[in-house]
Amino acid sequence: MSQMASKARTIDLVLPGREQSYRVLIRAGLRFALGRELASLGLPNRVFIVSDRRVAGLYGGQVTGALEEAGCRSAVLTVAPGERAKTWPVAARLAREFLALGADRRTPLIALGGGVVGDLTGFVASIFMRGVPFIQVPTTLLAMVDAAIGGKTAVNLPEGKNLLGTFYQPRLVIADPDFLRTLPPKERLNGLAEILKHGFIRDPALLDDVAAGHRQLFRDQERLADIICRAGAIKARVVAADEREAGLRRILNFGHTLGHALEAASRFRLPHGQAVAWGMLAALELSRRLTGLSDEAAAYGRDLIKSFGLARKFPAVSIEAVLSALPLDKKREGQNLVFVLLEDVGKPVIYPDVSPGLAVECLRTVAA
């Protein structure tokens, strides 16, 4: 069975009481069917694509060509690669460019890129003329299994990550594992960190399956598509149960409280996956101290994270800068922090009363 002939894996994200549910489609080569998929949604045949300059150079022509073959006119707008693009001034600039190009309230916006492009494009889509249709075409593993699913959009402020944002669901997510052939090794690690997170909070078997021969994972497109589908389905089920993070969805923040603080302390130079890996290591230590996670389970988690090449060397950031960034976390309650911890692997618990000092102490412990 060829990759193009293989059937797309499908995740249906059904939001209770909402008309806008949507599908995540996963198949190698699926980007060439983007025009057909848009037509099936009844969207207008003129679209705007947002991408970073690197991804646009690699795949912009393929995507616009596929859209043209389906009778869809498109234009590509680019931003700089990385977190430096995820800011309010860039969002405002994109909105003005859409307006100048004649976009209206029905004009779809397509995010072609990783989590940064998806967050940025989704944020603009949610506020431009009070909301326009939004399509996710993730090109990184992290975005395919996590960032493109669930409708969280945001831009950063100098003080911290994702401090301006909305909940705004896409109309469709197209995940084509062929994009990952050109993904740099550090970006593969970013995605693997999020897959591990999903395993820690919901599916211990996923951890074992990914660990078995993970160095060959990107050479086996069918196995890779299966892992993407399994991890993405975990995210989709949690979002369907709690779209706006009133309760259950908070478990998706395992490793992210300290992870985001590390990113902010590094001025967003530290890759997201590496930051989350250190955050998960600290969360495992906190879990050992606060929620009864066994020494054996904590050691298993530590060894697994490090076996992937994550968290090899503590980043060149000051602990004081991390401590300064923690009070800006969106999930804090009063002076203390809300952490996602584990009672066991696959059994998360929301712990609402972690002091910043204890969190940093655990980070120091795992960094030693």
Ligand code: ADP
Second form
Amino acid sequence: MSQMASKARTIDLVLPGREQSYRVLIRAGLRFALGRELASLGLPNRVFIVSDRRVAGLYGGQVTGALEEAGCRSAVLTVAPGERAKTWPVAARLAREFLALGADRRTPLIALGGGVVGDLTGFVASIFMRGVPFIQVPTTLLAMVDAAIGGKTAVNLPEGKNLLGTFYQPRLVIADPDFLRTLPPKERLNGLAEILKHGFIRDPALLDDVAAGHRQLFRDQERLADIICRAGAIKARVVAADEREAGLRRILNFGHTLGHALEAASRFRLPHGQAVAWGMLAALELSRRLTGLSDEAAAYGRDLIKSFGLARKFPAVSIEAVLSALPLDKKREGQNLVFVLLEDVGKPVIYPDVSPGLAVECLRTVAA
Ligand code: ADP
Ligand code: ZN
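Next up, the form predicted together with the named molecule, please; the one we just looked at was the form predicted on its own.
Next comes the full complex, this chain leading.
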């Protein structure tokens, strides 16, 4: 109980030109305080929770029970775990279920789950009756420090990932590190890769603080909450400065240009964190060659990434497949790639013309 009494860490996300800012609250045990938080936002006390079957099985009862104690009626709607739930037909099915259960345009939708559930629920919330209040309750490390913050929503099409989507900010994000106790190690790594990314682009001290390795990190709930807060705050600050990715928000793509290409080349078998880890390694090597990143800084970054068990063994993908998955503008000949590189740790630059050949060469170098 002493943990429950401790104060929540708070990130305030203030979007310029918007009347509504929102908070990210971080504290162990916060899942039990959801009802009170909803009430303090003046939201109705009848809510719908969307979750995947795995997370619903683990935490659905706790969350609905706590909501009920706070005088809030809720129903849990579930989808299959994993990326395959992020589709238009599932979004439409959810909308119809909300209607059947009596939802109206004021009924809050709560996403209880990882990035998949957050993207899908946010998407539905943004278009159901032209938009209903949306609350994020991320249960993966990746969602807590990245996906749940910033208001990007999406579903996939057979042609590609995230092709239908909206910008729609939640009214509140509740991050309860206790959820991470049941998170499989592979999923933890996905989140750690994003934490490292945030450190590389904005906060060298954060990198030093997580350098003790992830086993250490997950043993100490206070420290974990602190890291989640600092990593989440970096995302929040970047988004606040550039909600719709006109400029600064692009730095969040560090490691993701090659990362996404690797994921696609592996037919999405390679976990996102591993793909981004390889992408960050290659970006460090590119930075060493193009933007004057020192050998020492590049080696520090490489050792740090590897110390987490990320980017250990290069995946069985063909370099040709990676090349063809790179985001080249095919309309123009001799097109180069836009990369986020580093001049130093914590000092990103948008580098507009990296040739695909050089990018792949650096990937080969770091894979060797
Ligand atoms: P991401 O946040 O990486 O996008 P997903 O939403 O795809 O993650 O979730 C990854 C997997 O982890 C799913 O199978 C989901 O059911 C499971 N999961 C999510 N949160 C937890 C948790 N707290 N404990 C155990 N499993 C979880
Ligand atoms: Zn990512």
